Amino acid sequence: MRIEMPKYMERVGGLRIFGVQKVLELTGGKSEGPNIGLPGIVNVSRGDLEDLESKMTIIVPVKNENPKVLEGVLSGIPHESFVIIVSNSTRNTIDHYRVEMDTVFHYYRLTRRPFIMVHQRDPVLSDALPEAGYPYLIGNDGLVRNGKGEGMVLGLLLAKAIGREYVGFIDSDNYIPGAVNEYVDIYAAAFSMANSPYIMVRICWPYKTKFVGKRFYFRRRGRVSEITNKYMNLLLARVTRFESGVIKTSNAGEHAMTLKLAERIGYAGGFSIEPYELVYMLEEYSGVKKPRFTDVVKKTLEIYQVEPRNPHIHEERSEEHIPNMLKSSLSTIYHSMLADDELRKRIENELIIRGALKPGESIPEPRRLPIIKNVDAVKILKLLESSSESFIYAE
């Protein structure tokens, strides 16, 4: 893969936030190493990508997805990567999770792709998570909450138990397997460029594509993403005292990080998880307070943002969830310790204008989930293996 070196960087305390880099070629030809002698260009060989991908766990959160689309996503993930599927699909009259299990098992028989699969609401997790030292995912009904963020953190705990060096996320609604494959290659390429053990790479979609009439319409950015990016950059400016537009990936569902970093940042429930990761890193590692993990600041935390060549195409769903998604995203910024009164007022006005907040209504705080570093994740894995009916571990 041939990719641009970042042309711009914001250095904030122990953070390096790199501007968006573009993929130039999906395959860059043979190379002795990452540098090909051209200024500002990096070429990562197929062998190097495969080596890094063999050390990677890819988490796929699923909820009532078309089985053909799910199979397509699995087909795009490089074979060397371990896959963890966390499903929150309905199990009523029609057991959608059973359909997903059949789909994944059939795919496994054909490819021998190693994977773990579990249902997010599995009752065994009600005992396993508290015993392992992480009860924070459990809701009032005694089961893991329904939120997307909760499912992703559950996937991270299982990835921690597996112990591979890198972990990434791929949304299950991607219609283009080639895009999925490119995303994982991008993760590996960014890891190869990094100079720190604490790395995050976030995909910046070139287009959010939809079919209009008889043609595709390539919308440059999603509406929620554009608004969240605006306020995330304003939050960054509260630290640097200089406005910037460097952050373009506040709502990036497709992102990856080293396991070392995954263990040292906090998370949030529901749709808040992706922007909250950025907010947490700004709060913890930008120098505004003493960090819990000083080694992260000493070695720096690097955040890469990469624009792929493939457009992102997924099923167009109802827009009813957009106001709630926007409110969830902006709540992470609104309730940040870095936000001032002016920024909070601007967020309130934005949400009122967008119909996501009524005048006088308060913005709920995100459900914060603590770091996972000291969790006994192997215990969770063992309890699921011994007692769960929804859990599959195929090697």
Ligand code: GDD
Contents of the next structure:
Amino acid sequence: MRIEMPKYMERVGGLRIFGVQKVLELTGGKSEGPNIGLPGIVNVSRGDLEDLESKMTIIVPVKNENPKVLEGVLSGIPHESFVIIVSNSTRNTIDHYRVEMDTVFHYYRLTRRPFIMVHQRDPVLSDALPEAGYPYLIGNDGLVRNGKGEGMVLGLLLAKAIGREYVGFIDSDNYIPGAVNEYVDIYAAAFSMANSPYIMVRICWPYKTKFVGKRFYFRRRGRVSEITNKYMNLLLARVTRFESGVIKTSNAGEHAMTLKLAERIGYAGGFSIEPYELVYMLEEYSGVKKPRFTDVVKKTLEIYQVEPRNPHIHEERSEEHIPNMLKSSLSTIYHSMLADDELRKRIENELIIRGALKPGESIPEPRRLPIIKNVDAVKILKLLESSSESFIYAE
Ligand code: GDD
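Could the form predicted in complex with the ligand be given as well, to go with the form predicted alone?
All chains and molecules follow, beginning with the one already shown.
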């Protein structure tokens, strides 16, 4: 994969936030010959990508997606990467989760690719999580709460138990397996160019592609992400005192990190998770306070943002979904210790204009989920293996 080196970088305390880099070629050819050493370009060979991908776990959160689309997503994930599917699909008269299990298991028979699959609301988790030292995902009904963030953190705990060096996320509603494949290659390419054990890479979709009338329409980014990026950059400016537009991936569902970093950042429930990771890293590692893990600051935490070539074509949700998603997303910035009154006022106004907040109504805090560093993740895996009905571990 041939990819631009970042042209721009913001250095904030222990963080290096790189500007968006573009993929130049999906397959960059041999890393030798006349192309080698072109300034500002890096070419990661297929062999190097495959080597990194074999050290990766990919977590796929699922909620009531079309099983054919899910199978397409799996087909795009490189064979050597370990897959963890965390599903919150409904289990009523039609047991959607059972349909997913059948689909994935049939697919396994043909491909023999290793995977784990679990239902987010599995009752075994009600005991397993507190016993392992992480009760924070459990809601009032005694089960893991509904929410994308909760599913992703459960996936991270299982990835921690598996112990591979890198962990990434891929949404399950992506119609283009080739795009999925490119995202994982991008994760690997960024890991190969990094200089720290604490790395995050976030996919920056250039367009959200929709079919309008008789042709495709390429809209510049998503409705929620455009707004969240604006306020995330203003939050960053509260630390640096210089406004910048460096952050373009506040809502990136597709992102990956080293397991070492995944164990050292906090998370949030629902659709707050992706922006909250950034807020957490700014609060903890930008030098405004003494970090809990000084090694991260010493070695620096690198955040890469990469623009792929494939179009992002995913399930279009209803318009009603948008204001709530925006509120969950902006609440992470609004309630940050770095935000001041002026920024909070602007966020309130934005949410009111977008119909996500009534005047005088307060913005709920994001459901914060603590770091997973000290959790006995193997215990969760063992308890699931011994007594769960929804759990599959296929090697
Ligand atoms: N396990 C699990 N649990 N998965 C979930 C849940 C849940 O409660 N809710 C949603 N998902 C899965 C969906 O099946 C899909 O694969 C992915 O999470 C994204 O959910 P969507 O409902 O499709 O959201 P979107 O694509 O409109 O949202 C975009 O913006 C969000 C806000 O930041 C995506 O970029 C999301 O990844 C992002 O979180």
